[in-house]
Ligand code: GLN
Amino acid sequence: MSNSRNTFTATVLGFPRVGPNRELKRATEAYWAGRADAASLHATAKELRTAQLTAARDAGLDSVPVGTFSYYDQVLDAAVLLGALPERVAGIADDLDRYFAAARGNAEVAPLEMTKWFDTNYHYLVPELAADTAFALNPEKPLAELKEALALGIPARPVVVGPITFLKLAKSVDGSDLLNRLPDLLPLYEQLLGLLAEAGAEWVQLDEPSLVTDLTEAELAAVRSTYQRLAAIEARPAILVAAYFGRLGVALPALAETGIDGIAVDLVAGGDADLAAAKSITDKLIVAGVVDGHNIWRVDPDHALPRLTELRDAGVTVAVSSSCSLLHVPYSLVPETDLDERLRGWLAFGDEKIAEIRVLATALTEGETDALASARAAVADRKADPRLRVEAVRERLATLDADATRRAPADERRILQQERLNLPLLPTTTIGSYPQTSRIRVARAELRRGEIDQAEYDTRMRAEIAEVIAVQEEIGLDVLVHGEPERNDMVQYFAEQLDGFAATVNGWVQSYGTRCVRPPIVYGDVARPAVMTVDWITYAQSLTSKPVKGMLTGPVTILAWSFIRDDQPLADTARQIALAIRDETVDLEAAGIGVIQVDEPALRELLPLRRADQAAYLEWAVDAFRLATAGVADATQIHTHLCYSEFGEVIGAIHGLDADVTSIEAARSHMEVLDDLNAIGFDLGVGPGVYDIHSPRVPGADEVQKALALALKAVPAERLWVNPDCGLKTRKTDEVTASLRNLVAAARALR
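With the form predicted alone in mind, please provide coordinates for the chain only.
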């Protein structure tokens, strides 16, 4: 390196933060409910941070990221740091309550928009900026967490969202070019770097994942000027710029031209292009992300170690790292004693990945150890397992032809479906799930502990379904749902019934805020051995004369919200899942179900970050959905649901899905997506969400009516559906009932 700053050899780019047993989730929700005070919440948070940081140090990391902890979201934390919260929350005096109001809203305040964090299932809060937004530094959080870590003897490296990424992820509320705000923002970063240096930070990590996307010349110039300016600060920590989820490409030499001290490159998602470029960067620390932080397979040492060796032998100063933050994987394999033992040997969760990093760093400097031999044996065992290749599945897919994805034109289907369903103008419905009541959670826990048998559990779930059907009929909804009480999760529920999948006991991963999911593991070829939903849906349909939707999760979403196999193309796995879902739609139709919803909320999520890679993805994603849904008759109405993404980039694919009705998140974004749909001549049914279910607010009937009036300017009434913007699983029953009454009243008023 070109200076005398201390370096390091083994690190990760970030940690999970909800707690190994979701302690932060419970503490936060207790605070929201008024069952605990702020002091209790802060105490739980400190315990989690302390345990995580000391464990990482003790496992051999010689640089430990701090400041990656968050009560809700790291981008929201950056907005607080930079004084960029929206004006509407400014009147809330308490800092913590103001923070949570921006995140989830309250009775008086609408929350920030929420969307996907690059190509992951994590959601971030979208900062709202304008040409006149007044920035102001609030450095208390990073300084406090640095001080806390240093007091524990942790070799701490503060982590902050970088200025380019912060501006690129923000929403311009006045149409201004937010990149023009860099001159106003950079003095705050300069001030922050000085404060962190004074507080004892030797390194600081500025996260710039947006640099792995396509950059304009102006953005590339901004990268150069930004980091040249920050590097010129005299009294500062060493600066590590971390990019992940893809290849840096032209941004890598741009960063290399500046005076920063280190660059973290994702050599898992980024491939070999960045590796070749990094070999010429001998005046900086290259933090080589060779251990996959986004998936759960053990590292292949014969893939990772040669890349590290190439860098070292080229004269590069190398540190071994995860490819991205470990936010995206579970904490530890230790609780997973119920997993198939052979499969378990192929896996590495967060703690195991830290150990892998230390093993690779030791091998790079001191030579190979027995741990590398164990890793090689696990990789070889996985490749040899016969479950990875099931010829019956592959032969069936190979015999399908183009007719497997075709239905009659939409206008012809619409006539047949209306004859069958006889729905009113502006039909009302919900997305699928209803609140998971305490009765449901108790029954699920009792079944898990063996205190009740499956028959008793099924009886209780039928009672829940009967109650949900009765409530919907009383409210006056037109197309009903069974509420999904029997389902633990919209992906895991199906994964547990499909061959080629495995489920974890404690593999929780944060999706947003306190919302955690347990992604199942796709390890082999996928098939459906038996029906999965038919009995539940037909029972619900037997309770009402109104249509009840069959509820399924689509192949792309099952793929996106699982830990996926990395030994074959995603498209191949998607087609296998699609075939299984197709079999279920056919069985639902045969059982008399006339409306089937196949949800694809993750369609945008898997979109490659580079435009050059996107067309191929969208082609196979659309084909997978159509394969899953084209096995039914034209009189059977196919719905889909999309949520919390920037839809403009996939708007053509949404049309290509050819669903009869597409319900779509639009409440927080004020129906903006409808303009995108109109621009491509969208001529199918659409249900733009008329209220935001991620907030506890109950919208008034007049508020819903205004949203519908706005939607009617873009969508003719005969194609417009009325629904919330997402499932109701996480809401309280009284909130849901009140909101849906107002939704129905608004629809009737407009009819």
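Numbering follows the first chain given and starts at 1. Owing to the predicted nature of the structure, the values given are computational and were not obtained by experimental measurement. We call the rigid core the largest set of C-alpha positions that still match within 1.5 Å between the two forms. What changes on going to the form predicted in complex with glutamine:
When the rigid core is held fixed, the Cα atom of V686 travels 2 angstroms or more between the two forms. Core-superposed comparison between the two forms: the C-alpha position of A530 differs by no less than 2 Å. A movement of the C-alpha atom of G153 falling short of 2 angstroms is seen between the two forms when the two forms are aligned on their rigid core.
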The other form holds:
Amino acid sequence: MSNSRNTFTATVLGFPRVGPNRELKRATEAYWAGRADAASLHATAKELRTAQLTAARDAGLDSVPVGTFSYYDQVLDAAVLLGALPERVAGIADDLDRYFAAARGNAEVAPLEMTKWFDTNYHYLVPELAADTAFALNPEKPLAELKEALALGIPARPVVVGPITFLKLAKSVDGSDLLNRLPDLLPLYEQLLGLLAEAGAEWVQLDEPSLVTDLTEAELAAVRSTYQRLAAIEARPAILVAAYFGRLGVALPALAETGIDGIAVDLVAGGDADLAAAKSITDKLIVAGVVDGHNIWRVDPDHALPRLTELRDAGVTVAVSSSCSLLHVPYSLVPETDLDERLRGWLAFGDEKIAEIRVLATALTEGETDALASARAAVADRKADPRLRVEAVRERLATLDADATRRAPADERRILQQERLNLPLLPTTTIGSYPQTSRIRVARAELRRGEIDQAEYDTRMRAEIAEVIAVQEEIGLDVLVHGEPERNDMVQYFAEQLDGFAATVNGWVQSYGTRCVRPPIVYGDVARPAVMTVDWITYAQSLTSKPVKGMLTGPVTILAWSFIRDDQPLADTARQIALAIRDETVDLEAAGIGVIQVDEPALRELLPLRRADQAAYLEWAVDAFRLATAGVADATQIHTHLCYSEFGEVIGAIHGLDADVTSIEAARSHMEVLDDLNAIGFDLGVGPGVYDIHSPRVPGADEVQKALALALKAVPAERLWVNPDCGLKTRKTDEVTASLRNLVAAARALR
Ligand code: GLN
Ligand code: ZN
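Target state, the form predicted in complex with glutamine; input state, the form predicted alone:
Time for the whole complex; same chain goes first.
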């Protein structure tokens, strides 16, 4: 490096923050519920940060990110930092309460919208900006966390969302081009850098993951000018720009031209695309993200080390790092004592990844070590495990012909299905789940504590199903559901029953705010050893003469909400899962079930960040769904369900799924999705959610009728289904019953 900055050798780009045992979640929820005060929440947070930063330093990281801690979300933190919270929360005097109001809303104000953080399952809050939003620097949080870390003797590197990403992720509430706001924002960043330098920061990390997405010429120019300008500040820390979740492409040389001091490149998600370009950047620190921060496999040293060596031998100053923040993996493997021993040896969670980074950094300077040899052995052991290649599964997939993904034309199917189901015009149904009653929660807890056995648990779940069926009959719905009481989660429930999947006991990952999920791990070839849902659905069907929908989760969604294999293309894993789901649909049909719903709420979620990669994804995703659903007869009606998202790029794929009926969460978007579907010639059954279940308000029949009238402008009555949005699970029984009564009344009135 040309300047005299201190450099470093081993780091990560960020940490998980909910606590190894979700301590922050509990403390935050206690604060919200009024059971604890702000001081005790702050104390928990400080304890967690202290333990984490100290452990990271002691594990040998010589630069430790600080400020990746958050009470809710890092983008919201950036909005606070830049004084860009919406006007409607400005009147709330208390800092913490104002912050949480922006995150979650309260009786008076609506929260910020929440959306997916790039291609992860983390969700951030979307800042609302306009041409006249006044910015103001509130540097207290980064400064306080920096000082706290320095006092502990941590080689602290403050982390802040960078200006380009902040503006790109924000929503323009007045339609203005937010890139125009850069000149107003940069003075704040300049001021912040000065303050951090003054407080003792040697390095600062500006997170710019937006740079791995497709950038316009104007945006690329903004990258250059922004970092040229920030680098020109007199007294500032060394600047590391971190871009992750993909390849930087043209943004890498753009950054390289500027006077910043380091660039973090994602050599996992970005593949080798940026490696060659990075080799010529000899005047900056290259923070090489070779340890996957987004997945849980141990690093292959024979993959990582040669890349690090290549960079070093080209004259590059290299630090070893995670590819992205460790926010997306669980804390530690230590609690996972129930995992299959052999599988456990192949895994690295947060703490283990930090250790791997240290091992690689040491090997880079000192050569072969014992730790390196054992890492190699673990990778070899994984490759050799027979569960990774189950020939029976592979042969079945290889011998499927093209017809395996094709059914008769939809018009022909519709006639056969109507003969079988004999449904009225505007048939009514729901999306699958019914309220999770306290009885269900009690039964689950008692089973977990061993107070009841599986048979007793099953008996209680059957009682729930019987009640849900009786209520739906009484309400007068046309296609019933069993209510999903037996499912802990729509993915884990299937993962637990499929070969090739493993579940963790404490592998929590933040989804948003205090909400955490425990993604299953798909490690081997997937197969379905036994039926998964047939007993429950046939029991429900035995209680009624109305059709009951079989309820399954689709292959893309199972994949999207799991830790995935990194040793074969995603498409291959998707086909294996699809085959298992297909087996289940065939068994449901054989057991007399005439309507089967295969949920794909995550279809949009896996969409690649770069446009050039999207068509290939959509092709295999659609193919997997069709493989999962084309094994049944034409008279069996296939439904699917999609949660609300920006359907834009995936609208054609929704048609491609070729489901007889598609229900879509739509109430909040005022049925706009129907016009989008029409625009591509969608001619299948569709059930746009007619009321927003997220509101505790019971919609009147007239309100539902209005929504239906709106829908009927876009969809002929013969294709329109009547259903609420998804998520009944989260509501109370009385609300749901009252709302569905009105929904049925509205459908009847229109018929
Ligand atoms: N069948 C699921 C349910 O109704 C679908 C969940 C979802 O939309 N994500 O709960
Ligand atoms: Zn949904």
